[in-house]
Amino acid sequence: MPVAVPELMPALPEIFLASAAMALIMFGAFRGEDSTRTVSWLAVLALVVAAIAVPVVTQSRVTTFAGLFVTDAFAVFMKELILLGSALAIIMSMGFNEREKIARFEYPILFLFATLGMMLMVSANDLIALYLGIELQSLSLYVLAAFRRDTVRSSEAGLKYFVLGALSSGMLLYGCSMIYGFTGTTRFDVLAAMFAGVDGAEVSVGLIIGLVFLVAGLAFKVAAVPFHMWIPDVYEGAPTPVTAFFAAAPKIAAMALFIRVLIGPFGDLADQWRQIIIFISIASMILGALAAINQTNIKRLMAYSAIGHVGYALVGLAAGGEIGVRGVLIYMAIYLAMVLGTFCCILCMRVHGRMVEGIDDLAGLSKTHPMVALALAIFMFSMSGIPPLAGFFAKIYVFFAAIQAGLYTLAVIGVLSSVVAAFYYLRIVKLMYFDEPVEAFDRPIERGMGVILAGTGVFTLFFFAYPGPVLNSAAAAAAALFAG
């Protein structure tokens, strides 16, 4: 009997991205350490031609490899983000390392497979390409959170790490082999036939139990309550461009897999999770308003700030809908920036070539560098959600899609978690302006984190001038999930 042949176009970029870190490996460990910052810029030339590549070979939406693959307009608009993330972290790092004397080769490499892993769990179509994405980029994390080899801070924040993410494995696989028991299919396209227009008191206990495990597996992937307790340590130990790169790219996969795994096979049986997300939406949010406010370290204050975000942007999935979907989709891509930027600032952050993470650091931070200041005010002002920037419309699409959809309750706690989550953030910028200033921050800033913080804080502050590229490629983007 034949074997078909799988057509390998849909998946050019991923395939790309995986040809050029192996080419990448065998010129690092030919050249030897010299080779790092060659090797970095390679690895930020190889996303950007996977960037390109995206939208090229995605015309409309298409399966290969027996169905267990996916490229849609879902899947490009969540691969750039992530892709852009990934770049700007690399080039985030690479001072940062050279400072640290932790420069090695392997470190791009390790983000271009762990961004292989995020671009692969956006286009999975089946249970197993699900896990298989999502190993090949967790394995990755777990290495670059533990990179920093000669300090405890790091090992430790590996360590817990790879711990917990071994046990959220262990959930999701055993939420995948109750579903797959009970339906006899792991292919997201059979459910959603299996599912369509099925009551939810025809489905077995058996089945909710199984999506039970997958949801829990899944929100520990974006750091959702009660899902969270790895998220401080880790932030907190690892390299803080490592600890950007964790804001930024894995959140977005995890989201848009979150997305695609209830919209998709289990979009009918919404009533069925919706509760759960709700649940986990107004822990996080609550979490991540209240915990933050006692926090002295600034990475620390970033992870609580973190789950804040990632309960706003579940709102709008458990609205659901292309309205909700388009939310999510909308503040995963002004949070991109917002969170970029603000590590920028943190790993401006240096006395005497020494990195210093306490908020109390920043305390007339506007005297010694008023740029940075500026710039950090944006983002602090932005992640509050005040009018008129970015992060003002990220938080008014996910509310209204939850007005929208009934879920009255849910808006209301979501704008009154924000009001006191606004505290620790307007706290940063009162110590930037008001408080007498410390020792001063060492100079010159890199050109490349000066391009970045100038490129995120114009996002920022004037997406509402021309916020239409956004809101109608996340438009086209819901739409095409709702249409497969």
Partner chain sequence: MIVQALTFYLFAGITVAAGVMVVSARNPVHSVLFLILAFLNSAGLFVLMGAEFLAMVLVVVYVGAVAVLFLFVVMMLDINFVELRQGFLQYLPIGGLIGLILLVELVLVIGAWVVAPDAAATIAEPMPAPERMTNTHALGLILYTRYVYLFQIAGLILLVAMVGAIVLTLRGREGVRKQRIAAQVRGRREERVELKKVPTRGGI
The other form holds:
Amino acid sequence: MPVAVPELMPALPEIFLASAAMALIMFGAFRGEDSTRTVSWLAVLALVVAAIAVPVVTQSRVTTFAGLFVTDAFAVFMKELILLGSALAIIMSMGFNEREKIARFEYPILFLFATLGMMLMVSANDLIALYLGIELQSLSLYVLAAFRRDTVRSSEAGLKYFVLGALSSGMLLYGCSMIYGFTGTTRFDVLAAMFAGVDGAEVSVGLIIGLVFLVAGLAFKVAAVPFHMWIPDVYEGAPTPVTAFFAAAPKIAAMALFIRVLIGPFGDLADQWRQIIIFISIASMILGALAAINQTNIKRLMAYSAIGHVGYALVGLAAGGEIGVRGVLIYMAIYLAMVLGTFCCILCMRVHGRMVEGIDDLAGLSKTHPMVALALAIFMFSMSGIPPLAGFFAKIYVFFAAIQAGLYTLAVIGVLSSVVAAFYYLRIVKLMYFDEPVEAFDRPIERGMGVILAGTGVFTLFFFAYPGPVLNSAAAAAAALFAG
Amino acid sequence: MIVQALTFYLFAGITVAAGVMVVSARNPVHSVLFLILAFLNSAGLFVLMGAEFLAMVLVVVYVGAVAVLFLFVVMMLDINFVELRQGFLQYLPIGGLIGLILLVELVLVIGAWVVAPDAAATIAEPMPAPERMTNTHALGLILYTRYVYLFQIAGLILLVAMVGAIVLTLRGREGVRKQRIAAQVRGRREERVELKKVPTRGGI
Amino acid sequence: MIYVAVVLLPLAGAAIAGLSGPWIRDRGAQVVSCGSVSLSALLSIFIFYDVAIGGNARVIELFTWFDSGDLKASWALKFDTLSAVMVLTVSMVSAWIHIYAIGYMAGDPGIPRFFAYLNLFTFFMLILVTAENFLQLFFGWEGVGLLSYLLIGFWYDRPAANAASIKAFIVNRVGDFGFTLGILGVFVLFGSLSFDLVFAAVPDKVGTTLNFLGMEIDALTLVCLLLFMGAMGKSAQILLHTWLPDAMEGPTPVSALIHAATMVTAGVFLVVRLSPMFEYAPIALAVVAVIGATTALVTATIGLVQNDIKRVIAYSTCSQLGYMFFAVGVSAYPAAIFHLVTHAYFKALLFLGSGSVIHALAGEQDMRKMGGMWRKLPVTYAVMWIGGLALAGVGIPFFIGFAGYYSKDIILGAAWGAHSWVGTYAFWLGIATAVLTAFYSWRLLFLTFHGSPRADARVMAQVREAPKVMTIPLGFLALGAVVSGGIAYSAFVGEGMAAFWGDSILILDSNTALLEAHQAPPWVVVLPTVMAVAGIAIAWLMYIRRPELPRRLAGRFRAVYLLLYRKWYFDEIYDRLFVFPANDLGRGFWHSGDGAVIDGVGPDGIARAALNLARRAGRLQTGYVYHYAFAMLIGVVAFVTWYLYARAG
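Having seen the form predicted on its own, could you give me the form predicted in complex with the partner chain?
Shown next: the complete complex, the earlier chain at its head.
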């Protein structure tokens, strides 16, 4: 039986990335441990090439591999963010890993596989493809979390992540199987066609329960309350650059998948899933704001901050529609810049060659490292949503979407919780600028780190002056999702 | 027909019972043995459905490899399981309650099974008639064509698992002398041989 | 390209001088920032020729800024005659002041910071004057406000400077509040923020009413008044003028650049730019004229008795801005801009001249401790005379005069030519102000340079003429103060007026004040000059001829003197009306409210509750995997239950 070879072109960046990762394994294995830096830069190069290839191969919405894989403007936007986040995270890792003696060539390769998994998630057009993408990503992340295998905390982080991740995968699979059982298909476009114009109240309850399980599994990946419990421990335990990576790219991929699944096949059941999204959004915003207040470890603080930010982004998803999705996309793009910049600052927290993670260690930073303090202050102000910084616009767009959708409660709770959250962001600024310095951090900052810090800082500070590219591409991406 | 039904209930019943025993057995070795029992009965269920390939794979891979590996690990690790189980009773009531609620709800859901009206059309033909082609043949036909994408990702996942296992456990131990053939072959005369002029009657 | 460069060069200069200060050192920062602004000034001459003389008005779209829903805005540079004139003035004056500052700030520890601020200020000012929409205008507006705040408080270790910078900021906030409301009003009314679209739609909107505070008000008038409120704050018009004299705590080049030549005139520029709106809102125009004329007189009277040399000039600035506003109020926009330009030169000159005096006296600003310095500071003395003559508007009627002569003359002529009660009011107040202006200018000159030295002998011995880097800018500005009026007269307000301004300013045919001004009878033309000369004569009489006279007058008319000396008690009234009540209110709330209520349930209570919740939330995080797993399971079960329940119910 002759079989047509599937169209490979739309998946070219993914195929390239997979090949590059495997080639780098061979390279690393033959060259040994001293090749880590080379492998790292080659991995960055591979990501850059993929980032260039992504928009080139996607002119319009295309599916391939028997409809399992889809690429469109939405996928391009999300993949670009993911690739950017991964590439920057690798660059941020190099110096850290060498200092901490965990520089091994497998590290960037696991990054590549994780990134590949995320891209597959974004492009998933089928429940099985979705699941496999998640697994590829998660498995790489489990290993990365435990990468500093000689410390208990890192191993513990990896193990906890693994066990809970397996549980969430179980839920997700259970949800998928129920959906399959009640509809007879795993294909997104078939599902979408099936539900087109159907009144949500008439759909079988089993399907809704399946959807609940599916959403629970996805909510674990974005760390929304009540599926967030892993995130503080994992953030704290994992090596800091890995934490930076966790905070950036996987969040974006999981959010992309969330949007892809809920808007695509289940878009017409919005009334059904909206309730659950509203709930986890509110719970995340509130918990993210409250629980962070008492933290003393900055990585734990960032974990709760991430929970809060996911809550805000979900506000946009709850609002739904093109405007809501656009809000989420803008939010994630800005969040990426803020969080990477913040972690750059955290990676600078080194005293006598040893990493420190206490928030109090930041005291008086403005006197010892004025530029780092300025950058961190910008990120903190931006995260708390103070105009005219980028974070303000991120929040504005999702809240406007919520108001337009009539979800006033959600918008009000969002504003209130961001006021509470401002407390701990501003506390950091206060510590840096008004308290007496403790021990100064080591100098100098690595060059790559300085460049990332400056880039993200400038983006955050001057987003208001030229928001056009982000806004327009986010709008185009959101439109593409609703066109098909 | 009746034989088939009886066999089904036999296999299914044993599978469930074995599953319960896996969690409740006191001795972990027994747990693993019950797991193997559950696998074997599941394989039986597959055979009943005519999926003989899956049944064989289950026996060969899960029973033959995975479960036996489990058994070795459990037997070799010295874990005090009594200690691990101490919290078990403490959480049993609430855990049981949650489990019960979930069970009841799922039964309710399954009870109200309404397959979407046009679902039947979308379900692919479950399996070709045995006289037309074998199970293995049928799987092979779609696994490498229609589902090649999923097949490849699964391969990548296994690769990542392998890399991860090596990264997390492999240690280049100090003081171990290994034969490094490449280094041996690369070795040059100047590095290996040192010529010393030995004076007569002087010793070295 | 050149057009964009003019605006962006100062920004680049600021970035380099500000961010690489430690590497390029003081000298590098000075070179970079002066170089960038000077280049910008040279290019602006070209632009002026191309746009204003050649008539090539254009809008350069840089890129889209916002495009969300109805709100569309671009970054765009609008170059018409009005903005070309402003760009030329701003960049020219700014360039000379930059150079002057090299000498004035020598030895200060914060030189790179200072020059970066100055550059950044110039950038924002250029953005402001070339704005193509309200949003961009607002961006520049707030930018110059911010830099003004930073520069007034440049010597942040002086408490007075800090207080002054905060005062400037807060008073401007009051104005900006109106300004923001005005912009919102424009958006509500016109659905756009682009100048072209708004201006085109103005005639259709005449007569539209808006409900404001329960009253039906003519929408256009309301919007114009709100916008004018912003202009009042920025241009220090009466009621909102109190910040400007205090702002003199900043370094003198800052006073010259921001608080004389450029930023404070932004309010005038705003109203002129919005002439197509104000022309259709006659009530708003009348308000502008009355406020302007009143400011001119009141602040001039305060200037009569002040002893701080920079404060005298600051009050004079308020007063001159008043002139510009009442010119605007009688639809004589070109006259206002004309005066704005000449004023920029001679007032910057006066400030820099007084800066030179202060520099020579090692920071002394009190005129009672000066005197007799004309021999020691001949250049400064000469340029101060020129500045004074230009400010007083001295000239030979119908023949020739200093810059201020032309511009003030045409303004007064226009006020007379308006033939309305507003115009008449403005005219007579303007005439009265002319006397006062001449008087305080020469009081300043006589007190500073003539008479016997009242400073320490030791200080006097140190007095030396400023270095070349300071005197050369003085010379050039003096040149501007002498000739700018005569050169620009015919184009700005004379026969070439209509051709020169083109579409950039709209004057309805019914508003003929400026045309009438040229037909004014001789006495109207001669009167200002006579008044100026009279003022000079009185000053001479009181401070040279009979120096004991002022004290006796002050004794005789003690109430009047105190009223003036205390600046009409504006600060005291504001303190009584706003500051003290606010303090009392605050203290009252603090004692009774805060202690009892707020600590219990308000922010403190909420804060405590939040902390409490935070602790609980933290306690949930036990670290046991099975607890976490349990939480997830409970979550799922809860959701499933919820849906089943919702379905069943």
